[in-house]
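Here you get one chain, nothing else, as structure tokens; it is the form predicted alone.
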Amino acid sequence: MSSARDIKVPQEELAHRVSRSLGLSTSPAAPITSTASSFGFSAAVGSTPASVAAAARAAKHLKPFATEDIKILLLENVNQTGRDILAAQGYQVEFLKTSLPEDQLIEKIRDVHVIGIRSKTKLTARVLKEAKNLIVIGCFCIGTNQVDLKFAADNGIAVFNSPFSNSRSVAELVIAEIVVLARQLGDRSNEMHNGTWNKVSNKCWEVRGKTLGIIGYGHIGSQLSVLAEAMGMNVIYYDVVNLMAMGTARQVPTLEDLLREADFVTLHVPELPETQNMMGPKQFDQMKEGSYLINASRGSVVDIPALIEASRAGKIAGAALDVYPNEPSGNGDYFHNDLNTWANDLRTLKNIILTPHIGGSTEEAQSAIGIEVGQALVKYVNEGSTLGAVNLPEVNLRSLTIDEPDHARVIYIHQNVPGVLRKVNEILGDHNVDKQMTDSRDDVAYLMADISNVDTQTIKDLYAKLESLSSRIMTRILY
């Protein structure tokens, strides 16, 4: 990001810098009027005409930029709901169905203000260094490990995701896989496709009365618990924190306790150093003879060579994998040893379900994710709200209204060092601060303040003074 410069600059250049700091129009002559901000997307998600009209009467436009100057890049086939929310604001929205190689991504990201991705696009420090206008990233998925969150925070770039919208879809997939594994349906289907009739009941089971062991009892794990219990399964779970059980489920004190008792083991944990290969040779040895493993969390949590060995030894009767340590960036004939050295061996195993990371790939989940992340991006661009951000402090103020015509919203993202608030309040001291909120997270702090009785020249002066502070990461002023 550009460093602070001398505040004694020509007014035309200062106006250019005001617009640029917003990550918005880079033209000093760009108009400052635009469409409505806080209510424009509501119509896209089911608001009634009356509620939209009421919001239009109450809300003040907070965007000192030409809406059409906002450049948004959406990759990896982001759902139509999210695209509609952003397009309804009048933003320039470029949409691609695939991810991009790093060099192409760098070229594309240089002039965009907002980027939306899913799980395949890697926003590394090398990529983000080139994103001079970028103010916010939308991850239209659960995870954010594909983004260098610290680099983004250190440069004032907010990151939003949708951690819960596809929980039901993943839980339902796991339920389906439990039944398919118990009845060996994958093998029977493949045999029939090859013309072989093989009607057997040996080692095919009902799931009623069996024990499901859930590792990670968060939003997905707890929903899965309810569904499994409704099917007559006994549910136990292991988590690093004590969590209230759903229904008659029971928390066990250790992972080993769960593995020794469960007929089906399913993983729902984040990708962390402590979850790396948490299912390895030792853990497979602790599982019941003839049990099953399901992983729909992250590919790094299962030692797959150890899984292959346990399957060949008969220790486990079947497995279902939806995630892998290395995954292709697009669809095609990529699942072989060039991608993961054990891929060909894995494909030869009996009673194993291999799916291409489709746990959250339902129309309902992708629609909900599009709405949640799309709305968060609009709120951040138009109003500065960081509610739901994963790498910045969560700060929010109520929206300004048309009854506050001479107000401005000051957003100052800065290094979390002593004395900053005093200096900022000295700059704002000549103005009435109607409301103010600040919070910090690690090395970064986020301040938002609404001030009254300001005009365009005052706003430019405030901006220049805030930019001159040594603590400055990014300054935005919305009015």
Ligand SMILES: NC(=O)c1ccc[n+]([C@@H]2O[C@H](COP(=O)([O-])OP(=O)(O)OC[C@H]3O[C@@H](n4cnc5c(N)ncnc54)[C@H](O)[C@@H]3O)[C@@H](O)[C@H]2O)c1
Contents of the next structure:
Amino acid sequence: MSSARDIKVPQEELAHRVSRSLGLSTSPAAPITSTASSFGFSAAVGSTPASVAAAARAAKHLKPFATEDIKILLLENVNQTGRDILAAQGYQVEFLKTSLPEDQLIEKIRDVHVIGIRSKTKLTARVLKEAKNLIVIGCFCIGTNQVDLKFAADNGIAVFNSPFSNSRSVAELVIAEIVVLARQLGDRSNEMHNGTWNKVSNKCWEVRGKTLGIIGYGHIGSQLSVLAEAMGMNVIYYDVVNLMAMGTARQVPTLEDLLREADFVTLHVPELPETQNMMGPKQFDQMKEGSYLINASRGSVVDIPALIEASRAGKIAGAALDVYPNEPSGNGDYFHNDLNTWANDLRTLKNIILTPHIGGSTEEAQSAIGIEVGQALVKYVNEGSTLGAVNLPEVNLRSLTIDEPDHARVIYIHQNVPGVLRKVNEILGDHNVDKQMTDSRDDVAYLMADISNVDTQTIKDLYAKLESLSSRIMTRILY
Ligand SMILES: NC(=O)c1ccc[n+]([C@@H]2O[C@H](COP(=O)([O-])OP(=O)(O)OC[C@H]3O[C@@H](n4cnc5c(N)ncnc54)[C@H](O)[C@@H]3O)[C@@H](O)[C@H]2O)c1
Ligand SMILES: O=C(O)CC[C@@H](O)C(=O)O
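Next, give the form predicted in complex with the ligand, keeping in mind that what was shown is the form predicted alone.
Full assembly next; the chain just shown is listed first.
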């Protein structure tokens, strides 16, 4: 993909690709420990309980050769916990509170090895093409739809996220919204703020005994199911996968079945071609008269002009939206028709809760996400572990130990074509390969091998030979 990954760039580039242990076990600035217990021992060739225990006692922490060479760009106000973890490694961390317009993003991404984003930053193929040094992307959120995952994988760029650290926060927000909508609290509160007393019970309801229809019964949907039943609601759900019901919830066979039965409909599906506008005019038509819609998934899932129409026609009695097809890049930005042509119409509707994509925005969730993704990035940069990666095969080896000073870890990301392993092992063949693991996912394979008795010159030679193979996507050597 990039000249920076070519064989012709030995010196400075090698400093990024070749990493070495600085004996982190003695470094106070290294809070991330790669204890053997966190590794997939079953994957490591020749591991026995005894060797595992020994490794756990004396794990050597790999560390990039010159940590100040590792440049990280964190956008969208990534939590302090994540920033601290990365800064403690000695990486150069640049932190911005907002996302960036594409031209500025392209300018910045050219230089960095790691980028951390949330839901707003679009890492398209166009942007990633410019990311000459990028090895890993951290999505400090659940959704990864904002990243071209295939392009990233095809270019050896790993992507990590935090699959469920904010699920509870979203579920709690939705519970709150169900009550707020049922009691028209948004409107009453606005009226009071405008100085108007309007004490009404007309079309205000208890939620007890009402039916909640959950579309997408994954981490968030199933958590919500439990909370809703605790409030006395009946829960039905629709999912493309056959899933175990929590409590007394019931899976229904079609979306239409759900829409015809539910008093409250809530969406918890990922952004996919199949979920684009999955709530359109036809689906609003199928909803019960006077029912409610909640969307805290992705803005592309609801056809908003159709929602406006359904609301004006009185078909739905209210809605809560947390996500939108186009969202402002930072706090203080306007949300109006320049961004989404229907924004002004949406704002005039009765009983509609509009929130600025805050489903996962709690102290608890953001702090947990910062730690989870921060640690995954460190383990990838320092040790090559892809455990938890969303676009590469998951490969891991137990840590090297302090008794293995002349060892190196070879990471070779390559096209998944026949014959590559033979060639790689010919290159590694003069060395003792202590352990090796390889796995593939679609067109990309990831090989990790720990070899012994190597010095710096040998590592440079190995690096050059691996880079010269036609199957190579990216080579990294850590020691
Ligand atoms: N508002 C926020 O701040 C916020 C926070 C977290 C997550 N999210 C969004 O919520 C989405 C769901 O999160 P999750 O953690 O529950 O995801 P998940 O992957 O655990 O669950 C998603 C579920 O949707 C189902 N699904 C996929 N396509 C479907 C379809 N066409 N019809 C019906 N079901 C379908 C899947 O089978 C799965 O069970 C995320 O993808 C993210 O976009 C938003
Ligand atoms: O914090 C964010 O920007 C995204 C939150 C949410 O949509 C997610 O995908 O986790």
